[in-house]
Amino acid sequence: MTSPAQRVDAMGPRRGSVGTVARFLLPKIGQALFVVWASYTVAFLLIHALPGDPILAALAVRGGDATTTDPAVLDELRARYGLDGPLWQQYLGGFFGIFRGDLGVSIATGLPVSETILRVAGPTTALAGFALIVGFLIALAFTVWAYLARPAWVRNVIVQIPPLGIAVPAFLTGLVLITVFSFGLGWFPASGASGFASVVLPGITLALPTAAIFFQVFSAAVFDAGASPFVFTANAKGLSQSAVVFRHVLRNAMLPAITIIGLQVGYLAGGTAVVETVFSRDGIGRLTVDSVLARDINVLMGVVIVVATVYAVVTLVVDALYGVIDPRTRTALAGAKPISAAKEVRT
């Protein structure tokens, strides 16, 4: 039979580990909730700070000179779209509606905003996921190429190539790709969002600036890891160049690249507006542009909330994975509390 002290020793590490993980995750969950709240608040204040009546503005865009000005009709429309009452009431009603999945009703179409966004979320997710993967692979290839390149001037030339992905505007890249691969070669469709082929050209257009951002962080981490003592030790042991690069250098340089995935997701969610417009694709970016043109503030607020929520969730997941992948954080989570718990039992 085990003694009470031994039973406490067995339970102590588990309880201590749970407490340590909770202290690690709870602040990050709080940060994620703060991002959503702050995004909603700033968007609400900016939209309602604009001059004019949002209902009249939306009706003017939709109906032109035939826009009604009957006060009774306008009051009914404000109540239908949740724009009646004082601002504080609209603010609280919209905020608590987030937790119910109720993002309001579109002024332009009369459909629920959540249903409208959900309808176009699939194409945007496919486009952003493709761009994220391709961008990361491009950055990885250029980083390894630059790290292994000799002499130094060749490396300097290679390092200057990826930033062109940001320097060249996305709409220009998209138009060039459409001209060459759609109109010229006929390999991929120039518009639409049906099938994998329709994702390739807009995905590459969006992947180029993504790769440039990844490369800036990833290459700096690789060159820093390449100058570390463990690399000299690995070379002294006679390991091949590929083994040193992929087994030691890239593994240690991967952590900084992982931390910016959340930022990249936020960039991709906003960057799809230009790309989806150029390629005539349905998606959240194009929906945002259409809602701005239609003065549909309910859809704009819904898009802000969805993008902020996705960004916050992805950042939270990345932070949690970072705590698992990083050996220093993993050691602290696994070992800090069990030691103190055992000491408390012995005393």
Contents of the next structure:
Amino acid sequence: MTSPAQRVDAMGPRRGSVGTVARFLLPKIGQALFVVWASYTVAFLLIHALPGDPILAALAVRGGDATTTDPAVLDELRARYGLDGPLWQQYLGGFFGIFRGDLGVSIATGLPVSETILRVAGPTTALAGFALIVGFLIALAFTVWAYLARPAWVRNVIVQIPPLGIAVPAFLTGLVLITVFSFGLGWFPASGASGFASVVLPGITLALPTAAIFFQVFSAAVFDAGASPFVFTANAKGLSQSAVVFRHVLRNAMLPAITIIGLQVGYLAGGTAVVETVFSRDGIGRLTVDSVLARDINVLMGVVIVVATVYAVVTLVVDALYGVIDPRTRTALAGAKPISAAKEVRT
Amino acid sequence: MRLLRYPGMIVSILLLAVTALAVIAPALLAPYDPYESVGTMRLAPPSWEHLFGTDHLARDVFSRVIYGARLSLSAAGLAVVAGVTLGAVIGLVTGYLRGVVDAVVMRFVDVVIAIPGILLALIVVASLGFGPVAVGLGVGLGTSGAFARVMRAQVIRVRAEEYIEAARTLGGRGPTILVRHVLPNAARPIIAMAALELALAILAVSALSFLGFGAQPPAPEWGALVSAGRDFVATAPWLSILPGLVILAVVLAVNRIARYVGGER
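What does the same protein look like in the form predicted in complex with the partner chain, given that the last one was the form predicted alone?
Starting with the chain above, the whole complex follows.
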């Protein structure tokens, strides 16, 4: 018995919710695009405002018979690597290239930059994903341990440990792990990027600072939640301690952790440069280091754009999912109407 | 002495005093010449004679670490000075002018904060060329965003104070008021933050020097020492791990003192 009127009714609210979602998402998408554009602009300005000719610098590194001062040859090279013409043309050309997936040509190898980055994206994703999960678990373990620890001074000592994860240089962690677990015990390979075993040591190295950042957010949220009325109530109802910790305290601490995943992406992107070098692993970090060593600004720009894009997309997804994960934020998503309605109800 | 109640502070101050001495007068602390072989003992393990052992050219690694303090810490110091200066200028101008300039510049500052610091530093190094100065400037650029934010917030707070209004009523010009009245009153949190950032800058500088972008061999910059020892990690792990532990200790000491300066006990 579906009458046309009913169908319109059924469509009505849905169209409305599409509107609200669009109203909620469009500014966020705009923000994400802005981050990519601004990162590109900042990197472009830095490279071209600072003294030095990129082509000459790259040739000087290559050395040998590649070094030339013949203007005709230099002009040809500039044209090949997209470094010819007025600056604004290079700027716009590079920017619109991003949307075609065209990031230019590597000065060092002559291969397309997007292809070069894509080839090493896999190992880095595996490494970063492993580090993110292990870092999350370490932070979680320390948070629960600190929350349950008695007396207070033991807790104070435990709380001091995770922040060390930021202070320890990644190359030190990596070299100690290699010394102990590769050359000492022979459990894991010291280098390379093949198979799961090769992810473990670099992953742990990268996970320590990740855990430190997670812990900062967790512990603040957990101790906040611990002092909140709903935990008081849960304790008063006579729930077991583990039920209180896992069902009430931790659930409320997870949320802020999700919001900083975008931040972690930035951190991981920087951290892989050192970790992949220590473990001689192929990946985006090592590619970045190699491109700087070869003064290959095209690959470097490409990496900046890719990292900014991943950061922007992750931030966008987290923002969009936030309303789904936390029902309390949904009123904000739906706009001003429900809030004013709620006020009316109250008065 | 109230300080004596915090054993962490005593250790940190002592360690930094020794480090400062190594920066000012390395010859007083280093038992050997950092650039010359001390015999035929290559890759010797740590002993009383050679605390950190000797490297592949039979140089005393402990002496090289002592001499490296000046290079590493001055690059880190340069980073903080550059970051504070750039950040303070941006924060002062945006916080004082507000309006469109503020809105536009601060959006870019947000992006500079979002780009991983090491990536920004690498861009600077790729353009300027390698060396401790480029590394210091690059790391400084990465920290300037955070300084700009704090400075701007301070300026906005100070601007509303009565003495600024008084200075303006007395006919003070914008730039004069900024430098003479706003800056001194907004500087305090920046100083506490600069101390914290110094610890992070030491880490960032040594990471970049480890990657090969700092002072070139045979200069004994800390990160470069770790990197040089890495080639022998299978047979002589102390070569890279001991200098690495020195970096860690100095970072922790600076961090402890910075937190004390910032009011944390």
